[in-house]
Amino acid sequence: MSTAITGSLHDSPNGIIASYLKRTRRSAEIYARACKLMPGGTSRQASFWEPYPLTIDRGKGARFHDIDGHSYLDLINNYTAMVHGHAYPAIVAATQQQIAKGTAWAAANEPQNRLAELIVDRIPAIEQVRFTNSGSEAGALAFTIARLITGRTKLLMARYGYHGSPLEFEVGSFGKEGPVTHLATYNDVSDFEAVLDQHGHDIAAVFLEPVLGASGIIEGNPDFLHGVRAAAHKAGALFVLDEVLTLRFNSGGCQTVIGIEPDLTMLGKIIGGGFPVGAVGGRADMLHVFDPSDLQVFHTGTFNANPVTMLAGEVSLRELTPDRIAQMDRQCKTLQSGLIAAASRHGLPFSTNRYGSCLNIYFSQSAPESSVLREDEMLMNNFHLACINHGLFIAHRGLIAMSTVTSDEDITEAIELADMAMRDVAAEIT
């Protein structure tokens, strides 16, 4: 059997997509509706597969429903930022408070201060805070930082990485060069330190994720990460660790598991619990160009550190305690041999990368270097749809990410379906 099966969903219809048309009509009428008013029905990439994304109507705990009644297990939680899963009462009590004062206001708000504190209290690095509306938004606020302090144009940042949607990480996420984008390999230090030596007295920073997200959890070898950080110092730029994702993976993320300490971070996600959110930490010298009493960069934002986001993020950074973040761990592990054997049973190609509470899978019996690279594009497909089809939602490229409040006995279900849905997918290989 070959390893590395291509193709699109377009080029055969199959049971799969014939039970998915079947079972998601009201989704498909939305979609039609939402193509012509947005450019391809969507404002988010990432939420988009073929032949259409699924309307969800509702969520509570593991699991949400579509606007067709169906019931699906959520093994993606909005692509890791939903870390206690959909409408975690005690953040939804604390924000129905708020709401009903006020959602927003140009002024400041007290809420902002607690979660600040949280931050600057569970990650060492990190003496003063800067909220954003999003991770893209801290990225281009870091670069800022960067930028001013260094009065270099231009960053260096890993093949296949992902810091947001800004142009210059954007082109890095699908290995192209930019204007102001250098690229290197990713745990490899050499690769880093050659760019830097042509280039360095033009990078302002150099961004890095501890574990690669968007490009299928590819964890960062110690080593290679403080090779990096050392790299940079000495080409005069700055260390920028992008815990967006990572931060879910222990209390004060991954650089302290490490023992690295980053000019400045990236946080998002998780701080948000459940509501849109960014945020740049870093020492106070350099988030000092903000001060107003000193002002080096005008920065701001309609909704920046509103009292909604600030009350959620605030409750889910304190509900996610190490026993929850370990029980995570234990059930992602659980979950990796689950479907590690399913596709043995039906002699499917197989490989995962997991790093803590997330996975990613592949149908090829080696992981890509990048998720970017995958040659696996049909069974990966089939095997998403039929997935829904049993009511197991994961994200169409692979990922899958565990909450707290997902159950061992969830686990268990989840493994099921996703035998089932292999079963599919091994039926329909000629």
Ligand SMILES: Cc1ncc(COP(=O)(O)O)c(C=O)c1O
Given for the second form:
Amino acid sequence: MSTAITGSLHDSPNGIIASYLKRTRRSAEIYARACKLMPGGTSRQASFWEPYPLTIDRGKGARFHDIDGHSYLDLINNYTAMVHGHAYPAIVAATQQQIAKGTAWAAANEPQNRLAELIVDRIPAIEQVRFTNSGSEAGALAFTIARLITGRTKLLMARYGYHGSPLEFEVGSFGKEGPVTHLATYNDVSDFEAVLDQHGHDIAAVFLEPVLGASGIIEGNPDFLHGVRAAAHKAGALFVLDEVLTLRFNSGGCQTVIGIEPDLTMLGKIIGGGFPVGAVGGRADMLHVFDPSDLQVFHTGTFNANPVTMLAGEVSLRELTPDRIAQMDRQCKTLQSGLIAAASRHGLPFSTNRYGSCLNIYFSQSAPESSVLREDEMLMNNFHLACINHGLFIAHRGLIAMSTVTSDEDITEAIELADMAMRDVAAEIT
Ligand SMILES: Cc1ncc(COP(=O)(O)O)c(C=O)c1O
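Let's see the other form, the form predicted in complex with the named molecule, since the form predicted on its own is already up.
Let us now look at the entire complex, which starts with that chain.
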């Protein structure tokens, strides 16, 4: 098991970490066992934190329970994917029926057409879709399409952008160039133009998020996104918009709000209704590379477009109405103001980035260019554990995301719980 966070944390029996250890004994035991079986006891870096993550037993609506019996108000919703919270009744009903009828077979199913229809109807630039089992796979597949179409081998993305786990993207997420990865500064068209001027002949695709998600909810300027699209096309590269996270902000994605037409769009998270999913959507002439009548790439996957995921995704998208999106945005704004006021009451440095229903918090006077560059780890880690001690669950890197089943009363409660957590954090500053 990895050791506790070091630094300014007190070791007092009533300190934040001592309370965490005391109330999460079964989680600790389970984590110790997991460490023998999986590297570092986990298969997912984003759900690991020091000294060990909670083990969750069950969730319903806006809350879940850990294995030690504590209840939490969940304000991360599986990193934005569970847009209708946990065990959403309409998704449970639809998938239970399907599970009883069988979950996957090596032949077609009807629900995949219905989810594809919804996506094609809502997002004008998407003429056809190809399903995968994760957003990461969707990114890798979009890059495959771009390489096939252009005959080039490299990609350009924003420094600290996030497009999933494949190494060619991940290096860029941490600000490093790689053998196939060029980087430029987000919201700086001229930097993208300069890289394309110099390396455009090798670049198959430019990947961008309309709002940087993992990097801390940083909104892309529409002129920047349009400018990069134009520069990519001038260089003969494809323009890929990553809407894996941002589809929760608008039924047609951010591209509809901005009025931009990518060649390819990456999707994931909410289109699976809580099940593993990803998709690449885009121009039919580009997705044609998968057409069995003229096959250029043998793309397959044992669970691609399985009917359970497809049905859950259909319900998830249908039930994400504009009114509910507006409600989540309003609640997130209320939460943002409440957290800012609480931090000020406790004399803590604090800043936030918000876009719609997502918020990233920092215990520093201003938000850094990327959360990769944050210098407030100690305070953030303390706050994360203190929140857990009070029954509030947020991402340990400070990301917060509403769900449609988060109520206004939940937001009031979240502000009160965060206030108590900030009091604990302030009390431990030496
Ligand atoms: C913008 C973006 N792209 C891609 C991904 C990768 O998706 P997945 O975690 O399903 O592989 C994520 C996941 O957080 C994401 O936020």
